[in-house]
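What follows is one chain in C-alpha cells, specifically the form predicted on its own.
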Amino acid sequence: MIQAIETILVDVPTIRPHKLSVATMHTQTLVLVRIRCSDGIEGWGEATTIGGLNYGEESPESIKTNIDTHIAPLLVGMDGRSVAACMAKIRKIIQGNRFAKCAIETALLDAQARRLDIPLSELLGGRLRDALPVAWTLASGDTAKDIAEAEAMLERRRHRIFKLKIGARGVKEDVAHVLAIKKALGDSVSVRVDVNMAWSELDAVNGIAALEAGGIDLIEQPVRAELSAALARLAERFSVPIMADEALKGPQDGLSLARIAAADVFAVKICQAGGLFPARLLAEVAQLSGVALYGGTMLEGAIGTAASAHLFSTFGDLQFGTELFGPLLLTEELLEQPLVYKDFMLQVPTGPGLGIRFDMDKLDALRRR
C-alpha cells in the first residue's frame, strides 16, 4: 500500500550558462519524487523541467504543488504493485500535467522493479543494449569556447555527437556560429542544431539550406511546435533530417505528425510524453511510420537520465542516439556512485529498479527549504 508521497525541490547550479532561445540557465531545479509503500519498498521519479515557465506550461513549483495538494490523494491507500491501476486513475481524473504524471508512473516502476528485484528495463520490455551513445550540448554561445569545450569532449572520449542550441541571434550568424565549429571538429564528428521554434519558416529554408550544405547531420524543432504543415513541408525540401521535439506532447502527437510526414525523426522524451509508457507507446508510433528515434533529454538530474536510460536501451531502433547528458551540467553529485559514462556511452545501470542511490546527505543539503 502507498503510504506516502513526498515531493522534493533541489536547486543545483549549472556549470556554465546553458543558452536556449526561450531562456539561458545558470541553475536548474530538480523536482524529484519519493513514493514510499507499507512493505518498506519506496521509488523514486523526477519531473524536471527547463527554465520555468519559458520552455513549457509546467514549473518545478506548480508540479510540486499539484503533486503534493491533487495527486497525492489520490495515490495513497492505493495498492503500490498496481501500477496501471494508480496510473489509470491518475490519468482519468488528473487534466494535463505531463510532467508531474511521469515522476508519479517512474516512482511506481522503479518501486515495483525493486520489489521484484530487477532492473526497471526488464518492465518496460527488456533491454536491447547496455550502453547508448551521448550528444553533448554545445550552449555557450561562443564560438571558441564551443570548440573548446568540444575538443575537451573528445580528448576525454565522453562525446563525439555535438549538438548546438541556436534561435536567440540571426540567422546568418547563428549559421555561421554552427558552421565554424563544424569546421573546427571535422568530419569525424556529428554535429547538430537545436532551433527550439525560434525560426519562421522562411528563416527556416534559408538557415536548413545553409546548414545542409554545411555538413550538419540534423535539424531539430526548427518552427514553432504548432506549425506541423510547415515542419512537414522543411522535411520533404531537405535532405538533412529533420527531428520534431516540441511538437510531441504524446503519442497522439507522434500519430498526428506521422500522418503527414512531418518529419524525419522523433525526440522522445519522457517528461514531455507524460511517462514512461506513453513514451514507449510514442516510440512505437514512430518504428511503425518509419520514423527515426533519438533518446531526449529535459536536462534532468539522475532519476531522469537513468530512467530514460531504462527506456532507450529497450528500443530496436536508437538510430540518432541520445541526449542523456543532464547530470554532467550540473556542478554538484547528488548519487553515491555516479552514473558511468566512458567510451562515449551512458551506460545503463543493472541493479534493481533504476539501479542508483542518493546520496542523502547532498540531497538535504542542496534541497529548497
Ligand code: MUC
Given for the second form:
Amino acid sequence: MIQAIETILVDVPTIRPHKLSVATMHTQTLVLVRIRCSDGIEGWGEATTIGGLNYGEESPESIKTNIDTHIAPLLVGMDGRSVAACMAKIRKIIQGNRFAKCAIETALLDAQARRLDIPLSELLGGRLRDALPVAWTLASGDTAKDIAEAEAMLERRRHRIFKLKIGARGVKEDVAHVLAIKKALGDSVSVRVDVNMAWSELDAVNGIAALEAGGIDLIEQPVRAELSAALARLAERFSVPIMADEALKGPQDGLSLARIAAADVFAVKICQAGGLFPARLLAEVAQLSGVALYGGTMLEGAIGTAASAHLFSTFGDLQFGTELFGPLLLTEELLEQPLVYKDFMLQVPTGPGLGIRFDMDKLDALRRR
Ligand code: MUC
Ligand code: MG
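Can I have the other form now, the form predicted in complex with the named molecule, not the form predicted on its own?
First the chain shown before, then all remaining chains and molecules of the complex.
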C-alpha cells in the first residue's frame, strides 16, 4: 500500500551558464518524488524542467504544489504494486501536468522493479543495449570557449556528438558561430543545432540552407511548436534531418506530426511525453511511421537521466543517440555511486529499479527548505 509521497526541490548550480534561446541557466532545480510503501519498498521519480516557466508550462514550484495538493492524496492508500491502475486513476482525474505524472509513474515503476528485483528496463519491455551514445550541449554563448570545451570532451572520450544552442542571436551570427565550431572540430564529430523555436519559417529556410551546406547533421525544433505545417515544409525542402522537440507534448502529437511528415526525427523526453509509458508509445508511433529516434533530456539529474536511459535502452532503433548528460552539467554529485560515462557512452544501470541510490546526507544538505 502507498503510505507517503514526498516532493523535494533541490537547487544545484550548473558548472557554467547554460544559454538557450529561452533562458540562461545558472542553477538547475531538481524536482524529486519519493514514494514509500507499506512493504518497506520505496521508489524515486523526477520532474525537472528548464528555466522556471521559460521552457515548459509547469514550474518546479507548481509541480511540487500540484503533486502535494492534488495527486498524492489520490494515491495514498492504493496498492502501489498496481502501477497501471494507479496511473490510470491519475490520468483520468488530473488534467495536463505531464512532468508531475512522469515523476509519479517513474517512482511507482522504480518501487515495483525493486520489489521484483529487476532493472527498470525489464519492466519497460526489456533492454536491447547496456550503453547509450551521449551528446554534449555547447551553450556557453562564446565560440572559442565552446571549441575548447568540445576538445576537452573529445580528449576525455566523453562526447563526440555536440549540440549547439542557437536562436538568441541573429541567423547570420549564429550560422557563423556554428560553422566555426564545425570547422575546428572536423568531420569525425557530429555537430547539431537546437534552435529552441526561435526562428520564423523564412529565418529557418536561410539558416538551414547554410548549416546544411556546412555539414551540420541535425536541426532541432527550428520554428514554434505549433507551426507543424512549417516544420513539414522544412523537412520536405532539406535533406539535413529535421527533429521535433517542443512540438511533442505526448504520443498524440507524435501521431499528428507523423501523419504530415513534419519531422525526420523525434526527440523523446519522458517528462514532455507525460511519463515512461507515454514516451514508449511516442517511440512506437515514430517507429511505425518511419521516423527516427533521439533520446532527449530536460536536463534532469540522476533520477530522470537513469529512468530515461532504462527506457531508451529498450528502443529497437536509436539512430541519433541520446543527450542524457544532465548530471554532468551540475556542480554537485548526489549519488552514492555516480552514473558511469565512458567511451562516449552512458552505461545503463544494472541494479534493481533505477539502479541508483542517493547520498541522503548530501541531498538533505542541498534541499530547499
Ligand atoms: C532542449 O530543448 O533540447 C536538452 C539539452 C540541452 O542542452 O537543453 C535541453 C533542452
Ligand atoms: Mg531541444
